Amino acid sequence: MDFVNAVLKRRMIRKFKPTPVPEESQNRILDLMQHYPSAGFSQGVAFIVVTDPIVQKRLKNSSRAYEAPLMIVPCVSEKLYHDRYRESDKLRPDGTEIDWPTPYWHFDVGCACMIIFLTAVNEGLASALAGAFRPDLLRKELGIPPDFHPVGIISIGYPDLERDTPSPSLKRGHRPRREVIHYNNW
């Protein structure tokens, strides 16, 4: 599938067949998510596969997950970016590290759930994203480590558009170009 096809197909789906998710899409999909950038190259995101269906109810059952065969919890790291920012090559002239006026391993790690989201489509398959409402319960669950925070489970498997329905919120379509497309300045 093509970059454009595969952007505009991309959108939530939250049921999915209960079919499963052919190995080598799922390396390819697990390959290429660690292609996201990362600041100073810092690499905080790790993920989190659960594939056995003990585990994928448990889940589901502690968190508002979609069923289906594949399930992705990215998390992230700002300790790995504040170690990296405290190195050498990357602290400020006088010895100290960078203000972070914006949190990049925010925008690293949605960087990488979009590779996730947009690999799944070229492989035929659909994704969503539940948000981790209860971080401290994945975390117990998966046995994730202090300084690692799961943002969300990202269900991937063969969508089931006759049991789907997509979210009322898309009746509210695209903003206008003009509101959030601003050149030179706002």
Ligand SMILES: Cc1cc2nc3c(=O)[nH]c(=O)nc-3n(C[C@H](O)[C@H](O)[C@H](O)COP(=O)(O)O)c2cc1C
The other form holds:
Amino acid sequence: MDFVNAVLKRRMIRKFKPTPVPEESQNRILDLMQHYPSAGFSQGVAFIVVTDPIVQKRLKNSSRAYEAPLMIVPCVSEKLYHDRYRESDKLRPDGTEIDWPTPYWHFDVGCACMIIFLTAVNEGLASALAGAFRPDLLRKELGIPPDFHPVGIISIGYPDLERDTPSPSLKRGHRPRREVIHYNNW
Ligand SMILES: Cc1cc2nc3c(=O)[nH]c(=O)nc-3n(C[C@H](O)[C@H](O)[C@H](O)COP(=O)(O)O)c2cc1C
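Alright, leaving the form predicted on its own aside, put up the form predicted together with this ligand.
In what comes next, the whole complex appears, and the chain from above leads the way.
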């Protein structure tokens, strides 16, 4: 699939067919998802790949994850960014750590998720992110260490478009270009 089509075709799909994700497609997602840009190459993102139906069921019960044959839980460690930015090449001239006007760990995990979403489309699959509203439960369920934060559950599978109902939020439509793109000056 060409890149423009992959971007335009990506939608959050919340209903999936039970058809398993082919191993080659799963492997391509796992191979590519580590290629996200990362501040200082800190690489603070870790992924829990959940294929066991028993674990998936438990996940569904403890979160709002959508039922799908493949689930990925992206987690991020803020600590790894502080560790990296305390290395000599990242310290400010006065020897102190930057004060993080933007939390790059959130930026990085978003980039990693986008690779997963687009790779899924490229494989003829679809995906949906359910936010982790009870990260404490997910942490317990999946044995996530204390310094990693689970950001959500990505469900992946073949879209079941007959059962899927697009989010009501989509009625908002895209904001007009002139509102979001500013040339040379806001
Ligand atoms: C950070 C984030 C969290 C989201 N959480 C949820 C969620 O918990 N449940 C849900 O149904 N959709 C969730 N969405 C999907 C958005 O509603 C969706 O991306 C938006 O309506 C635009 O639709 P589209 O992605 O299909 O283009 C989330 C999206 C993002 C980026």
